[in-house]
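The chain that follows stands alone, in the form predicted on its own, written as structure tokens.
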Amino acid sequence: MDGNGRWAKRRGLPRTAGHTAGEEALADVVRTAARRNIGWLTVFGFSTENWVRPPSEVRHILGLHRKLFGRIEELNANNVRVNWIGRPFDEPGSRTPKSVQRAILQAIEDTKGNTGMVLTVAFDYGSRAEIARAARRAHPLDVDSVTTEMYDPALPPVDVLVRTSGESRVSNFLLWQAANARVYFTDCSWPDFGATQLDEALALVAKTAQPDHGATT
């Protein structure tokens, strides 16, 4: 969920009405995506890098997550699970504050009889810090027992990905469960992603699903 800054830049605001902004935005696509039968949305709300922006910066993006966590109710009302991933509050470099992580585990808790769409939040989260822990926690060491020491080994393959703001880049995110998905990138800063760009995304899986009638062997 990139460009949040460069949008609050763009119209003369500080960097945190863009965040705040894209805090909306992804509550909005929640429930697109709800209404669109997608089972699994998985998003990166923070990664293990951000912790060295400004101090202010990381607050209030601490209070957007609270809040996203929060809203239980509409959750439920979109019949949506609430997932985490990222690094295990009780290992040595985990930097959740505690409320945060106290709003995880509620919002977890209070929509585990849901049985709609699966929305994961990876928070103080980084692709290859989770693949490094795997790589060590597994035994044998092969794909398989990687994939069971994942921090969530049930979060499926990745269908597509989808990269906002004019970046032709993967980041540091699902890099082992994206291995083969199909990339959507878009020059819409994330604040202004909606229903639009969620389903041209889509329309990468539909197109994938479909048999190729021009192929020969």
Contents of the next structure:
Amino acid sequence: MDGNGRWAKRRGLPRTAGHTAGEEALADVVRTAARRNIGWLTVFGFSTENWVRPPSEVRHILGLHRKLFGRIEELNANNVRVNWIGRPFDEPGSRTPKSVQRAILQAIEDTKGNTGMVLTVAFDYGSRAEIARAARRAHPLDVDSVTTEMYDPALPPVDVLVRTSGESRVSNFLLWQAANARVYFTDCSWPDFGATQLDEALALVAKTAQPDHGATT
Ligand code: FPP
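In place of the form predicted on its own, output the structure of the form predicted together with farnesyl diphosphate.
Okay, now the whole complex, with that chain kicking things off.
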């Protein structure tokens, strides 16, 4: 969900206003994705690298996570189940404040009965750390056991990976799970991302219905 800061700057607003608009865009995309019968939507909310941002910006982004996890009525109305991936709270190096931990766990609990789309928020997440941890825990060290040691082994392979705001990099997100993903890069800033862009990304999946299992072309 890249480009919140630049979106705000273009409007002469503080970066935090871009994140606020980004949270609203996300709530909107969740509704649209649920309506499109998407099974799994995973978003990069906060990376292990994001802690070095100015404290006031970090505080603002954490507040927006609490806001998102507080949208229980809306999530339930859309039959959306909340899920989370990231550095486990009880592991060394975890920096997730208790208030965010509580908001995450409460949202998971309050939406656990929903049977529609699973909305996974990656918070304090880094894909290389996830893979390194899984490799340490995997016995034997092979693809299947590493997969079962991912933060959430139930997360299915990624069909389409979206990167907004003109960035054409993957940036440490779901590297293991996205091994066969189509990639949708768009110049659209995250706060402007909506149904049109979501449908364009989904069209990539429709065009190539089968994953690439060793195709040579
Ligand atoms: C990237 O934009 C965005 C973030 C690091 C924060 C993501 C948070 C939100 C979209 C808020 C809502 C989401 C949740 C899960 C509550 P950037 O700051 O890197 O923008 P820039 O590249 O233009 O500077």
